[in-house]
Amino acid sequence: MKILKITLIAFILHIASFLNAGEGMWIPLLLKSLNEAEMQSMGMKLSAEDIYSVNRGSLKDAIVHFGGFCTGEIISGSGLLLTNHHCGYGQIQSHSSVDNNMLKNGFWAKSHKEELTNPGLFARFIDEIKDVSKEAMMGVKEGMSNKERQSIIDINLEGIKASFTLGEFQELIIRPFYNGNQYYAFVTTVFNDVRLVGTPPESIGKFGSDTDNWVWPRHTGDFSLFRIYASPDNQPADYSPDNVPYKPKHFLPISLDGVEEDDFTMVFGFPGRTNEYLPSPAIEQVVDVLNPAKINIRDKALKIMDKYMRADEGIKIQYASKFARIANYWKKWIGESLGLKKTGAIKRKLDYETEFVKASGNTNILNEFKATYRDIEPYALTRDYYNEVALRNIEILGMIRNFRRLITAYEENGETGYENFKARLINFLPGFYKNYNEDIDKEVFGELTELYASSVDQQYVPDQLKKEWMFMRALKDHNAVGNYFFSNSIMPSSEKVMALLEQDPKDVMVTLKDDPLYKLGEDWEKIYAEKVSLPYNGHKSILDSLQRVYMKSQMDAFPNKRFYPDANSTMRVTYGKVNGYTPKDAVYYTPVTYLDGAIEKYVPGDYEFDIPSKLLELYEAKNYGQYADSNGKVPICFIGTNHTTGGNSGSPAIDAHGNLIGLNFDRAWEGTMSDMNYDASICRNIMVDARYILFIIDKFAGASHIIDEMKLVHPKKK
């Protein structure tokens, strides 16, 4: 018996150490059978049936897909949203100006009548999650070729699609799951008229900015307001000023006990891509070749905007969101590469690999694996670099793209093909143009061509560039290569940009192809597309089928391990706990911050670290309302071992009860490797507490009336 005990616990332990407590991003249909019990014994007082539910109101029908790249929440019965900060401020600074600074200065409507219409905006509900990889696969067989095996899931798919019937205002989305393995489908229905309800001033709702991004303790909070609005019969419909609030099938109430250590936590979204089950060899490529140059491309370009925006308040209005979006990756990849090696990810992938040909018996697969990351190195490599200098991080040529599409629906419908292009583009282009600097540009253009030109092989340099960097390398002008290009180019004006326009459609094609700028576009991306893309592709293809393949023989090596599939932008929940960590040797992070915290780091004047007066009196009048802790002090933001990444931002951070306690904006910066290898000891999420929301809501906005329409509850006071 002793013997069998023991036996019995060294099993436990192996499967356990396949699965750290808080890994992973589950399926709402499949809590009940893998999952629910774990998520109770760990606290969760409610069933699988309370978070998703076909046949009654269940929290997956308070969250929602928040323009496709955001998750948010419905906080009232008025289809109130709550999201991040982060995550509405393209809307933001659409409404913003010189004038009316919604950025520097905050914006909290007053009615329903001042909130603000977004168009193109839209809320995504979730109704039903479908398995129907049955279906899918039915007539795929083992050795088939890629395109084989696809064309017949295709076909299936098109089958499964004319088999569900869909309401008026409903859509199907079908997924493919665990690298191609298995196939879900989800009924959603869409609302496209979203507004904007309120929005804290960037010295809260961005504190720390660039600095802190990524980064515990974290004093910023990343919230903005949103309401979604429906027909008067409560169903989809575009904006229309006869259309009201929507009426949710359910909403999340708002808890103001707040959290402490070892608190059960879970967070509900659409995390947008991870890649869990990588081999070794694909984890050693990203460490040691791709992040780093990366890593360096925005480096070099954020620094000349960091530059332009800090002199000119215009400029820092213009390129904000562009600045967020590219300095976001830039410092997610650096604490992705550290944490990787911090963690020993490639020795852990290892032996992994070794428990892995022990229970198989398979080596030739990890061996195909080595030899093909090998192969697609140099071309992915290359690709990185031209995705990010001339797509990327060089606007004029990633604009230019849509010129070359001009000249083929010339080319290819004639004039009228060219008419319908253009009218699109025309409307396209006072946007760009809107918030585009050709300064910043040109000096981004002469510091990442000359990166580019040195650091790949020079089969994939245009001529053109080769040629102007040998000349001004001669003469040791680095700006000249810039001047060059910028200079003999109509595309960085607006003004000449749409004059030509105007003009006929063959003189159109004339100029264009005789343009500096758009010559070296379009040789770039020829040079791109049959040297590097084709062969990458091929290489790519190669190693997918090798991940479906590895990622079925790992699941049947293992028929015991709980396998989660890997982030595809669907509807996941995570759960873990409200708990610290220590970064390294001798220091230990506390779960909760404070705004006591802020005020250390409060630099007058500075642009990520200032904070308003009227948040500074109320700190000094400690006059914090319902809303401060048991210490008296007010609570901004905590971490928990939530399983999340991009996608996850706006996610509503949910209690044992399913009350919403906080808000999902970040990761901590040495768990940002958790795509790729969670490692529990080091991966956190990063939430804005609750009650610092309702308390910059209330106390600091004055939006008493907006608190008014929410739900608060006490569920540890029952």
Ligand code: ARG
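Residue numbers count along the first chain shown, from 1. Each form is matched to the other, and the largest set of C-alpha atoms that superpose within 1.5 Å is called the rigid core. Note that the structure is predicted; figures quoted are calculated from it, not measured. What changes on going to the form predicted in complex with the named molecule:
Once both forms are overlaid on the rigid core, the distance between the two CA positions of N100 between the two forms is 2 angstroms or more.
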Given for the second form:
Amino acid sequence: MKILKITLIAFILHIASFLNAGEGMWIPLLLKSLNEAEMQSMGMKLSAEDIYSVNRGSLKDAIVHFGGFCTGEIISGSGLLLTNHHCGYGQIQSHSSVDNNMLKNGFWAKSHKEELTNPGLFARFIDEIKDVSKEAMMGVKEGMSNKERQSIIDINLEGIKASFTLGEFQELIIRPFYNGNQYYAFVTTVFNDVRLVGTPPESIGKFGSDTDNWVWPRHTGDFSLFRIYASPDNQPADYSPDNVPYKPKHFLPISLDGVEEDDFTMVFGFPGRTNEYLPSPAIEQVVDVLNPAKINIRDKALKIMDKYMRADEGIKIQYASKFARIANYWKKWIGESLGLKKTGAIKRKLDYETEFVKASGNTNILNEFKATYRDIEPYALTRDYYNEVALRNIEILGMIRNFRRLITAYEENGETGYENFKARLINFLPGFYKNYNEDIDKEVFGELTELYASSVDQQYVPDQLKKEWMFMRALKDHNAVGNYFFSNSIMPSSEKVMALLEQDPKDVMVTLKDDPLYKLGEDWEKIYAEKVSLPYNGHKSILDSLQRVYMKSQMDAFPNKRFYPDANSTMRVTYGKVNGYTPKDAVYYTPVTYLDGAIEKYVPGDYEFDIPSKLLELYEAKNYGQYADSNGKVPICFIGTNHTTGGNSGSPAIDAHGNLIGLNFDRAWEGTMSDMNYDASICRNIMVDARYILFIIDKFAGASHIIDEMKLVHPKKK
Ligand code: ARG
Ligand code: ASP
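Okay, that is the form predicted alone; can I get the form predicted in complex with the named molecule now?
Then the entire complex follows, led off by the chain already shown.
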């Protein structure tokens, strides 16, 4: 017995020496074997079966993939769904108008009748997860070419799909894990009638906006409420007035007891993508080459937008969402590079690689990685330049791509193909031009084409840019290139483009071929496809198979280490503790923020830091009801060591007993490198405290009928 105990302790210590506390995005199916003991040792009172069970209602039955890009959770017996404000942003925006601005004023349905439908929005439940690796790998042998291997797997996957008997409303998803070394199948149920129930105004739901994005300390009430509707027999159904609120297999009770430093927390959701097992040359490339280039490009575009937005209120509204989107990852990459440097990620990887070589005897693979990363670098860099400059940040060039598709549709499928695509285009264009400002785009065009032409190898620069640039440079006129292309093109003008679409397809083609912006986009794409994308994909496919082999060799070399698969938009559990952190010398951040801190940041009338007067009144009167902390203050956010990424937005933070304590929405800036190099010393996820959500719904919005359908509990006061 004693020997067993000692071996067990030694084993646990061994595990601990490899993994950071908090690191890992685990497959719910494997919690029992890999995580349950550790989770319980950290304070969890649940069993793995309480979290994931196929046979009875478990926590997983309260968690949904929200629209395929965020997470949501069910918090009442009537299908009430909680997610982030920034996850429901598109829906909230679509219901808003100048007269009824829900972004600005918020919205609270007073009854089920007032809840608003959202075509296209869905919520996906996970019914069952199955390891199908053996079946997927049948007949796959070492040394097979990638193509050979994949074609066998594809056939196997078809067979696996056929072996599942699905219910009428179920969908099967099969995904590769561990870089293609394993496969898991997910039986899912999708609900398509998801209605908006409530949202706070932006001055709460997006408080701090871009300045505070990725930042701790944070004071954002980033939440919104939806409801899943089902047919009268509680099955998924397309929207119908006859639909009724869905009765879930499980919903999360909400704790009123809050959190303290070191409390156990678990975050359950759908993280999108991580790369935790890259070799050192990959990290080096990100830090030294790719991130700096992307940051620099966005820096220039954002500065131009900012200049115009500050000068004109209308442009500010027009560009708010675009600016936020571009700024979000710009800021993330800056934090990521800083974090990778600060934590010595490259050295850490190199040390690990030394260990790996010792344990596996395999020196070859790391040399191959090194050579292949060196080979891919010029293509990877040009690819990032092309994507950022020609597709993302010069808006008109991104838009023009649709016209190339229109022509392709005509060439491939004749009139019908043309008309089909044209109908989609006519739908899309008004939205594009509504938020389009030619002056901004022209200036961005001038700056970024120059940056492109002077940063990448000349063979990747379209002739027009070379010619115009040489000429304009001689004139030393910075904006002349933009002026030349824009004033000679019809593309920046909504009227001209719409009029063009009235014409005969043949005439449309003639006009387009003559348009300087269209031509530039076309030539640029051609150069990119032939000279960049093609060789890039060749090297990338070598890297993918190296990574697959490396992943497997690591698992073989360290048989006692627990490996979690990289995020791939499938359901995962991560757990950690409520903890502050030290971002730099002499600075320590405590883990909880309060309404008092929002008041400190308050700037009346500011678009980022304004506070609604009702909230100020509640603060003055200390009218907090049951939602205050034991210190008498209303908490807003808290942080923990849970390992999260994009897609985890809207994920529930769950306490030791299975109750909701918070809502995940962001990470602390210094630790955004957790996507490649999780480090518990500075990686923190940011959650809205559940009590702030309740406080806003109840005291601020006066929507106590919504509180009434929830189950509020006191797990700490027994
Ligand atoms: N940084 C968070 C996440 O990636 C929140 C983004 C939304 N908020 C914003 N200010 N852009 O995606
Ligand atoms: N804000 C992210 C999201 O939208 C979460 C993160 O990257 O931490 O999913």
